[in-house]
Structure formats: structure tokens, C-alpha cells
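Read the single chain below, which is given as C-alpha cells and is the form predicted alone.
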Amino acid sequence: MVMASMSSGSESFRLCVFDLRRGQNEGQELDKILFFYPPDLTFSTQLSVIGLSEGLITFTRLFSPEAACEVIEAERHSHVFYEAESDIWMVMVVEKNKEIEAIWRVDALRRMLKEVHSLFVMFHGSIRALLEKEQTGGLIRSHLYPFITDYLNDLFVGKKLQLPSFRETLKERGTVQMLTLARDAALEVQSLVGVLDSCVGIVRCHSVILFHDLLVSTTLSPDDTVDLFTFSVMRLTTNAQSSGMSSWSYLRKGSTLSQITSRSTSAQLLGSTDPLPSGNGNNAARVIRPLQHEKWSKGKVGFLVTDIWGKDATPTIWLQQTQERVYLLTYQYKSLTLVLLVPTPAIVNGELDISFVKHQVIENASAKILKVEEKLSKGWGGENAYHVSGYRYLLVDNDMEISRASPPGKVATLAKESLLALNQLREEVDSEKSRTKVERDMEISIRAKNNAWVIARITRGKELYMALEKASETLLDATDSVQRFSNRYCSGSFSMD
């Protein structure tokens, strides 16, 4: 199965970073360029991209002061916009094809910019603190660089690059997906989470586990958790270990990374050729890429190790909710991934406590480890656990931030046409909730061309897609298969009465 494929020239792709507070006077609009890729286009290239993207923002704030432009469809291209920050805007170009494979949904575009700012602040801390920190821009853009660059790499095979097309309609990037758990699995689970909890004495931990790429269970606030499950999905699960792929993406991708080069278009834009500090809470002068690949191992203990923090440094990260930075310890055993998020204030003599507290979690845990890890293989149903004959599905709870969806190997099994008909679906709804910017019950029916009825349901924050391919079934017969479903696996929650 494939994805939208483009070249990576600097025509069919671009994307860039850029503060309005900065370089609005005449000699200084370089100062607004945060980042841009490709980052060899000639800055008057690069400067004509972002003025346009302004001039649209301050036009459409004449008609929306709170909510500016997301998406301007142009004759060949389709410009879409995110406010990562105050002022501070995310835009992408992207030329249209004709290709029958380059229908996009703009809302999947936007969530990728959402997702690549969330996760750069997860492990940086806000864009706006580092330029408050460093007022040059040079400071922001030694990372966002690399970072961005790191990130644009999974999307690349060859010298393609892959945007998700209409065929990852049935998956909404974003989310988290839930293993379901049997009650004697779920009490041990929560008996495993009370003790690596308290591995640090009276300190409160934090914990995330994972088995295979599903999330088994979080104590943290949603949106940590959807940032600390991406990137365990895509850099420390046992399948992001082995095969070097995102599981949110259809496509397998190969070990062969695209030559992106993460260097600056100048020094003179970088701001300084000086050591920077790395801005993400380590005195090293090095800037961390923490979305590098084939950069983390299992240990000889079960812990993951990595250099992107130096050497015998541990990985930290920020959270959203308590603003505060943790440190980031993984441990592994077989498909089971417990991710242990400890305060840097409780770790006062650096990696010797670092050491205490890993020996802790083997010396309490190890054995709970075990349990609920055997417990979770009997009970796992493989890649197709969640495939319900006859349906092809995507459910979301936009509050809890979570979704599930057909496996992606029965999602492939649908009809080109039905596909279309899914994103073109989607596309309806996201128009519908971007006018009204108020939640209400929506139903909307489509018939695809070869005669599959596609089906969306909003109820209350949470969504349902729906693909029927059988080809007798009138209206009727297909409002009945979602209401059976709604009943059996959703507890009522999209029924009709």
C-alpha cells in the first residue's frame, strides 16, 4: 500500500517555521525564519514563501481575529497552516498532483506540523522560551533543524518523499491506541504501575507501558501521553527496534534514510557559529537529535541505552501538564516496554541515583514484569486482534485522545473507490467542524462509486468511519450494520434512538 510520493525538489515540497513578532523592519526579515526546508533554496525564495504566508494570515485575521487561515487551496498548490505557538506559524506547500495517489486529507497535514512542534517541545521546551533565551534565532534554529529534519527522514523512502494519502484515511495520527485487557491482566498491570511508581522512594514517578505498539497503561495527563507514545512508537518499542518503521504509517518503510541535510542555509541565518547550549536541560554544548535513527540498544540490564545525550548521560524530557523535566528511563522485556519518567530534582547525585533507581525497578519489579507480560502474550490476538468481520472502521474519543481502527493489512482489502469515498468523507466533516468550531451530533452518507456506502457518526467527542463494501445493502441496511456495531463495541454510543 502506498502514499502520497513526491520528489523531494523544491517545488513539490516546502516547509517552514517563521516568528511575526520578528523582522519587521526593512534589512531584517531574515531574523523571521525559523526554519525552512529545503534549506538550499536561495533566501529571497525562502522569503517570498513566508511573506505570502503572512500576508494570509493578516488577511484572514481582518475576518477571524481568533482563528486565522488553516488551509489556502491554490491553483497548484495547497498552503496549510498552523499556529504552533503564539505568533509563531508552521506552513506547508505542497504541490498537487495528478496522480490519483496525491489526494491528501488537510487535516492529516496539519497534524503532522501539530505532531513534529509537540514533540520538539516534549524534548526542547517551547520555541518561544528559546528565543527569549537566546534572541538572535540562533539558539531555536541549531535545533529545530535537525530536529525537523530528523523527523521529515521517516517520511522519505528513496528519494521520495511519502505524504499520507487517502488510503490512511482509517487512521488518525495524533491518538493513542489502547490494548484491551482482560480484568486478572488489568489488576496485575495496576499492580506493577503502583511499584514502579514509587521506585524512587516518596518522590512520585511516572509511568507509561506498551506492549507491541499499543499503549497498555499511562499516569500521565492526555496530551504527554499521545507525545510519549509517538515516539515510542516510532524510536523504542520492540518493533521500532527491530524494523526501523513508524507503525502509524502503512507503508513499511526500508532502512535507506534520504540524504537530508540538516545544516542551515548559512551561518549568517543560524545566527552563530559558536557552541550553543543544548536547551534541553544538560550543560553538554551539543545539540540533542533525539528522532535519529538506529540511536537506541537494549542494555545488558533490559534498559535501553543511547548516546544522543552524550556519553552515560540519561535522555530527559519536559512535560506539558506539570511543567516539569524528567528524566526518561526504558526498560524492555520481550514485547513489554515500560517507560519510567523519574523528576530530575529527586536524582541529586546524577548517575549514581540514575543507577539506584534502575536497580530498584529490577530488584521489585522484575517479577511483576514477568507476570504481566505472560499474561498480555496469552491473552494478544496478533497485527488483526481488533478486525470485526464485514467492517472496515475508525473510531476516535477526541477527549481521551484516543482511537482504534482496522487493522491496516483488512484496511488494504478495500476497493480504490471506497477509499476516495472515506477521505472524501473526512474532508466534509473537518469542514464542518472547522465552521461551526462547536461540537455537535453530525451524521453524513456516502455512496462510493462502486456502490460501497461510507459512514461518519459524531456523538458527544467522538467520531465513527465506516466503510460497508457490500454492494446490495441500501441506506437501511447499512444504518443497521453501524447500529449493530455501535451496540456490541461501543456501548450504544453512536446509536440512533
Given for the second form:
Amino acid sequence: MVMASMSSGSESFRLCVFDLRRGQNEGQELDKILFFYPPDLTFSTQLSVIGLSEGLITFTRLFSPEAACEVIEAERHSHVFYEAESDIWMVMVVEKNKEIEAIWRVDALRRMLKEVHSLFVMFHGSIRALLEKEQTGGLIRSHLYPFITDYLNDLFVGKKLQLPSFRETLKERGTVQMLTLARDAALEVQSLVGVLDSCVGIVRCHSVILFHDLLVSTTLSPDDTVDLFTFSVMRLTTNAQSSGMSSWSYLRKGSTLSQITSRSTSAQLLGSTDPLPSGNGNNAARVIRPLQHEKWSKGKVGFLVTDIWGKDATPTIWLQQTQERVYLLTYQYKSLTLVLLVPTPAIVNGELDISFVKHQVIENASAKILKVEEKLSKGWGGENAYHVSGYRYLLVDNDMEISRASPPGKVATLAKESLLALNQLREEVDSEKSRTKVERDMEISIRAKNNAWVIARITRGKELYMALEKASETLLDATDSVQRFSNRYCSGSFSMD
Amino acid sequence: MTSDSSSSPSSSDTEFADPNPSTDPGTNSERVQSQLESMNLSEPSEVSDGSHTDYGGGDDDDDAPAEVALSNANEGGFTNGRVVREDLAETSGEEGREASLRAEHPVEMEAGEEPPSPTSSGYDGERGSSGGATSTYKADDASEDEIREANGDGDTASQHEAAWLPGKRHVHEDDASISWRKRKKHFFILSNSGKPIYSRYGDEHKLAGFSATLQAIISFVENGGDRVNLVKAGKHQVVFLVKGPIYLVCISCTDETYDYLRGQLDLLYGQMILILTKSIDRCFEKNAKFDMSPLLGGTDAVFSSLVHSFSWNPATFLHAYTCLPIQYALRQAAGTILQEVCASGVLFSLLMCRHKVISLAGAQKASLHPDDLLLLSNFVMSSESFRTSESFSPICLPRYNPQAFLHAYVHFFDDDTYVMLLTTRSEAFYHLKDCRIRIEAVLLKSNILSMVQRSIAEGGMRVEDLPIDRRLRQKASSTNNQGQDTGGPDRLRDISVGTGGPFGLWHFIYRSIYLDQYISSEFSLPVTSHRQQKSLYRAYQKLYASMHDKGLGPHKTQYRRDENYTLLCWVTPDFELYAAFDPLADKAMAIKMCNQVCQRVKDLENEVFLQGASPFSW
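Next block: the form predicted together with the partner chain, after the form predicted alone:
Everything in the complex follows now, all chains and molecules, and the chain you saw is the first one.
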């Protein structure tokens, strides 16, 4: 897959996290910085990026108190802002370069920031909470550095960092991709979920089930589902396990990551060349790196094991909706991945109880898991299962945080002009959406210079984007095509006529 | 958590102490600068000694005593007393003299030209006194001029329409006023040393601190080897344009596209150049702190009228001009005499009706850019002094030659119709006067002036008058889109009632690419109020920007529908059509109507367009 790539270390990519409440006194400005990538930049450069960001946040609040700076578009760079938590900002600076196809949607970049922050919170809790726990900032820095660096490693192909460019315009980060189930399979899944629910007795367990890289079922809230789905596809599913295999999910880019992994471990984590201000390096405590690569493997009884959380330790994550910490158990059978979330209060005797839960799952659910896997495999249409001939599309349901799109291999057949036109159209729709906030109905069909139709339809929280490359089609033909698609695949949601 | 700012020796300490910048109305603009400046360190060690990097004029504020900031903060406002005083002092100083010299001898800034003819009204200060006569278009900038509702969209706040008045309003405001911050659209012109030159709202002198902040943002990014174009925050866009030593900034929450806002800054700059020429750059080369605002004294009406036109005049985004519809023979007659005048050594001769062209001619190889025409007519229409007597004034056409002054002879035949004769020769007043007399004779003889008045009264093309193809009529009754139950001869009239033209057509703009002209239909029901018209123009602007994306080149067709309109755009090598329909209009019928409109315009092109004018190539 071709994506905008940029070499690391140079001016082309910067990512920082800073806290506006810190370093308010002259001479203490460095205190604001919680994370900066690349870490080897001089402090003055880091401070100038953060100074500009902070200055513009303050400036824009003069006129727009309710929404501060979101993006700075300069001749050579885009600065993308995201206020992850109150007064905690993430800013990404990317270099524009048409030659290497560095053309993107700002919203797609902002969704990366949102994604890395959500994942961080899922594993470590909020940044503010960690700051309050340890006021010098050493704790949060020692967590953010490995976490974001590991996240960015996923975007490296060789030495190049690849950001979501216009070629990924028919994808939506921060959404879940679902597997469509036949009725009988759905009943089997339902029954399996029931068993998983009650495998610890009276305390209810949440579960998330994936088949390949698609979601089969979840009992979590949409937000928690997105985070866990994202992590699963990054690290847990069979596709994620078999490294080196070509991925068709945007969550995994290249497969070569050894170079950066080793660099990040040696330079940033062990503190030998600690780039943090002195007094802040708190390297005594072991920092858990949930996004570390190649750390998961299949254990004897079908559960995935890892030593990221320590030898024989079971990972825990934080659920946003219920505000509770849960144990994360992952069972894998063929292409089926079951993520079971056991509330911590249910586990009194640590690993002993965990083993018991695992035993219960195998005992009670094995048969059902086999059956579900069989049903799903039988109905599985492969990578191109959701290809609709003649269409290149993206369907987003914002309420459910779900999306479905043409397979990347098929999208890649579109002409560059069509993708650019669609990317521009999406940018326009993004700005309309951010302006009005309220949901509105909208229909835009554009015939681009190369005669392709690029189409956007927004209705009741649902979005449909499409590129049609049949040159002979008129506006009415294109409308009919959308209508047919809507009727067949979207229960007529986008039928506006 | 407010620190003891009163005892703090440095203003930046005071500001950094406040953890909640958004609630502090007083010190924000200073804060921004401090943040920018204190962060721009070459080495970490500099943090401790608190040294600041020099930004030219922008750092004037740094030394401001903390008490100043504090006392102003107490009033809920920030003005830097010292900067204001300096500005006042300089006005009476050297630059002030420069300005007054220029007022007396407007040609001082051009190279090697003689003083103008004795009758020239030049820059005699009358310019600022323009009155209501220019506001013939009933209008309101209400939604922009008004303060936005605290928690809502100002567009729904007011339905009343007030007559638009030229000139600056809300002069008492500055950046500390909540009302000022809530204005929907600000325009600023400042020098690269941070001196305010123009602000749409508020007193420029009081905005010195704010101006310095804008300058600091621009130079901070520039120092990093880049150039800031746009900052987005919620509904707000801050658009920057750097033109040599002149910085232009727009802060807007009006839902216009970045491209168009930048285009507006470009026109604002052009308007300034039209008054002063680009040779002002040299003044900044000589003296970086040159204060240019006195040079523009009294021109508020020109700028406010231009800003107003951004919301009613399609020429501002189409970069084309429009003609007053008039019989072909009459336009020809006018064109002939204008051409003759040009042959006698006049560079451009234009016969105008308000902002519309009746006819124009240029000397050999001389071509006039539509933007120059827009700025020129805005300048003349918004300056009352041109109406009172014949005038001879130095002007510069920024697209034609931004470096040099031309001399414009302007004469109004009546309230609406005027002639403009442009020449390079400053001593040509009497010659141009003779030309005008010749032109006037022709106009009187061929009765053009009264025909012009008739054309104004009749208006331009109306969507209601579009002839409807019989086949469409049949199709309409079969599709039954408008909910009519019976066909018959009255049906078409029924369709039109209350919905503008046939099949829900409300309005259109047709732009001829070769002629660089456009024709726009009169507004019909239901687009009647100025607010609705402005909203439609904004929709067109977005459509235009979407079709003309810089990277991709023009798209071919666009269909766009939301709760307000159905819009159709069609771009061909010959023309562009922008049409607005009822949001419920039938797509197939809308497409057919667009074809009808194009046909109709072609049928009438001799009356609505100026044909055979010297080809405009640039």
C-alpha cells in the first residue's frame, strides 16, 4: 500500500504532548513538555513548537472561547491540535510535500492523536491522574515516551513514517469494522456471549469477539469497543500475531519494526541518555509497555500470553464507561479471537482465580467456540468479502462508531485524481460537520476533471462516501447508482429522493 | 489561583500565573506574545535569564510596566499605554509630516511626475465624508456587524434590515471589549513592525497591542522558515496574508471558505495599493517603523464599502465583471465613442452605472483586470467627493501596474452613471475634460442616459421570465414533483408562484470565461431579504471554491443539496453556471432548467454582455 511517508528525525514529523497548567513561570517552561517526538530535538526547538501552540491556543480563545485552536495551516507544515484532556494538548506537526504524496485530511491526522490517547487511557488511566499522582511529571513522561513511541513504530515502514494520506480517504480511523453474520451464526454467537458473560459466576464479564480483523460481537459501550477493537487488531488477532503477513487493516502498516523498537528501548526507556529535564527521570519503577511488539504468543490452553505486564501477570485495562479496571484475557481459536474482561473485584486470589476463570471458559465455552468458528469460517468471504462491484465506498455510522469500506486492494485501483477529489470532498464535509455540530442532511456529487464521480451523503449520523469511475455516467446515473447501493446495503438510509 | 501580579516586576510573570486564560479578558493578547517570545529560545539556559528575542516593533510591549497591564486588566481590558503614546507622538513627528505632505501633494510618492492640474480634488480630505448616496443598495451587514449571540448562531438573531452605511462603526471598541471580540468578521492591515494601519472595527491606535500580537504570530512562524496561512478554531478562521512589509489578517466566523477570505484580503490589499501604489514598500525600507495609517486618512468609507461588497457582489469571488443590460446598438454607440477617446491618448475609458459596466475601451494592448475594475468602481462609488464635481485623482491599478499612479478623471452624469478616463499623464485634465464633453454629447444624442435609467428600473434577467420548453412542461406534469395535481396551462404559473422560477429555480449566475463577464439573475421569491441573499452568495462562494480547488483544477459538475438549497454548478471551457433551486427540486428537472438558462443567456448575450471589447489577456 502506498502512503505518505516521511523520514523520521528530520523536520517532517513532530508530535508533542504538553500541559498548559505546568511551567507557567519563566525558566520553568520545560516543565510543560510531557512528550516530544523526535526526542533528540533541542529543547529550544521543542519549546518553540510548544510556544507557538500555546500562543495560538490563547489567541484563538479571545474570539472563540468555546473551541480553541484546532489547526494551523502554514505554507510548508500543518499543525494539528487535539485537546486530549482539559489543558492537556497533543499537537502533531507534519510537513506538506506533494511529491511524496503528503496530502491528507486534517481530521484523519487528528483521529490518530485521539486514538493514541484513548489507548493510553485504556491501559494507564488519564494523563491528568498520573500527573496528580506524581507532580514532577516524571511518572507520566516515563509512561508516555514508550507508549507513543511504540504506537508510532507501527507507522514505520523501514525508516519512513507513513501517515494516513489521501490514499486512505476511504477509511475511518476510530471506528469498528463489523462482520456481517448470517442468522444462524448470530444465534450461535449470542449463545456464546451468554456463556462468557457468566463464566465468573455472579459478576458479569464483558466480552469482545473478533473474527480475523472484524468485530463479531461486543458487550462494551461503543467507545470502549473502539479502543479494545483497535488494540486487538494491532496486537491480538491472528493477523496481528503472524507478523510479516500483509495487513489489510489501516491499524497495521509495515511489518518491519525491529530497527525502531531497539532504538526506542535503548535510548528512551532505559534512561541512559534520558532526554527529560533532570529531576524528572523516575526510572526506578518498571514501566509497562502495552504496545510493545511481538510480545504476545499463544499459550498451551489457547489463551494468549505475554510478559509485558511481568512474568505470568495478567494484563488489566481501564473501561471508560464503567470506570472500572478489568483483567484482559484473550482466547484464540483459529481465526477467532475472544477477549474476556473480568472485573478486578471478582479476582480475589490473583493468578489462581485467573486460572480458574480460564478453566471455566474452556470447560463451558469450548464447544460453542468451535461451533461459532465453524459457522463463521463457512460464511467467510475473505478479504474482499465487502467489495461491491463497480463501487469504491466508505460507510460510517457515527452513533455506533462503525464503518465499512471497500477492501484496500480495490480502492487502490482508483485513479489518483479520483482519490484526491474524494479527499478534498471529505475535507469539505469535515469542516461543515465541525461548524454546525448538529446533524444535518447533505448530498454532494462532484464530477471531477477525470470524469469520475465523487459523492458524499450525510444523513442522520450516517455518512456515505463513494467514488465511481465509469466515465459515461451522468449525474442521474450516478444518483441511481447511489440509490441502488443505499437500498441494497444500507436499508435505504441514503435515499434522498 | 491568581498570583500576586501587583508585585510582579515582569508582565509575563503576571500572565503566566493565570491558569485559565480563556476567562481572563484582559491580558490575553499580551499573553500570546509572551508565550511566543518566551518560547523562542536558542538554548535552554536562556530560559533562566529571561531574555527575549527581538521581533522588531512587536516587542515594544515587553517593557510595558506591569502596572499598566494590571490597571487595564482591572478595567477588564488591555491596552498598552506606551505604544499608544508612541503612535500619537509619531503622527505629529516625521511621518506625520510625510503624511501631511502627501495630503497636499498627492503625487509625491510617484516617481518623476508633475503635480496634478489645479482643479484636481486629489486627496483633499473630502473622501472621508461620503454620505448615504452610495448606499443605493439596500443592505445590511447586520449579521456581521451585530454581535453574535452568546450561545448561538447570529444568523437567526436578527431579521431586520437596516440600510447599510459606509464608514467605520464601533470606533469606541478595542480588543478588550467583549462586543469587539464577538464581531463576526474582522479585517486588519498592519505593518511588519506591528503598527496598525486599518481595522474594520475599533480604533486602530487602541489596537496597537493586538496588532503587535498578530505581527508576533506571523514573524514567529516566519522565523521557523515557514509562513502561516490559516488558523482554525471552532467556527473561527484566522487568515493571514503577507504582502511585503504589509500584513493583512482576517478573523471570521462567517462560514466562508479559506480561499475566499484570502481573496478578500487580497482585494483589501489591492484597494490600498489603488490609493497609495506599491511604492509604499519603499517607505518601509527606509524606516521599518513607518506609520502609514495617516496616508489612508479618510478612506474608511472605501474599505468599509469594499468589505460590504464581499457579501453582495459576486465579482469579488468570480473575478469577472458584470454589465448593465442594454440594447446592443446603444452599447455599441457608447463603445465607439469610448474607443475614439482611447485613440486620443487615454489609457482606459469606462462608462459605468454604479458597479456595472455600460461600455469600456482600452488603448492598444492595454487590458483591464476585473479585480481592478471592481476596486476602481468601489473607490469611486464610495467616495462622495467624486459626485460633487468632476474630479482628477491619482489612482493605481494594482493588477495593471502596482508600482505607478495613473490619473483618473471621473464625472457623474447623474446619480448612477459616470465616466472614468484613465491616463498616465498628470497634465491631461483639460484633454480628459474635452473627451468627457464629447462622450456626453454622444450619450445625450443617442438617449443612452435615459435608457440606462430604464434598465435600472427594469432590472436584469429574472428566473420567472425564463421561457419553458414545452417538453419540460409535459415532463413536469408527469413527474408531479411540485405536488400539483392537475396539468393545464395555468400549471406553469402555479409552479412559479412563491418559488421563484420554473421547477424551483431560485437564482443563477452565468459567467462567460472568454469575456470575463458574468450575469446574475435578479433575486426572486423566496430569496428576498438581504440576509437570504447573503446566505445564497455564501453558498455560491463555497461551491465556487469547491469547484476550483487549486491542486485539482476545476471539476466539471457539482450537485449539492442541503436543507437550504439545491445547487448545481457546471464548468465548461466556455462558461460556468451556478444555479440555486428549492431544496426539494427534482434533480432531472433542475438539470434541464440549467440547460434552458444557458440557452437563454446565449440568446440574450448581445444585450447582457459587452461584446467585442478588447480581449483581456493577462
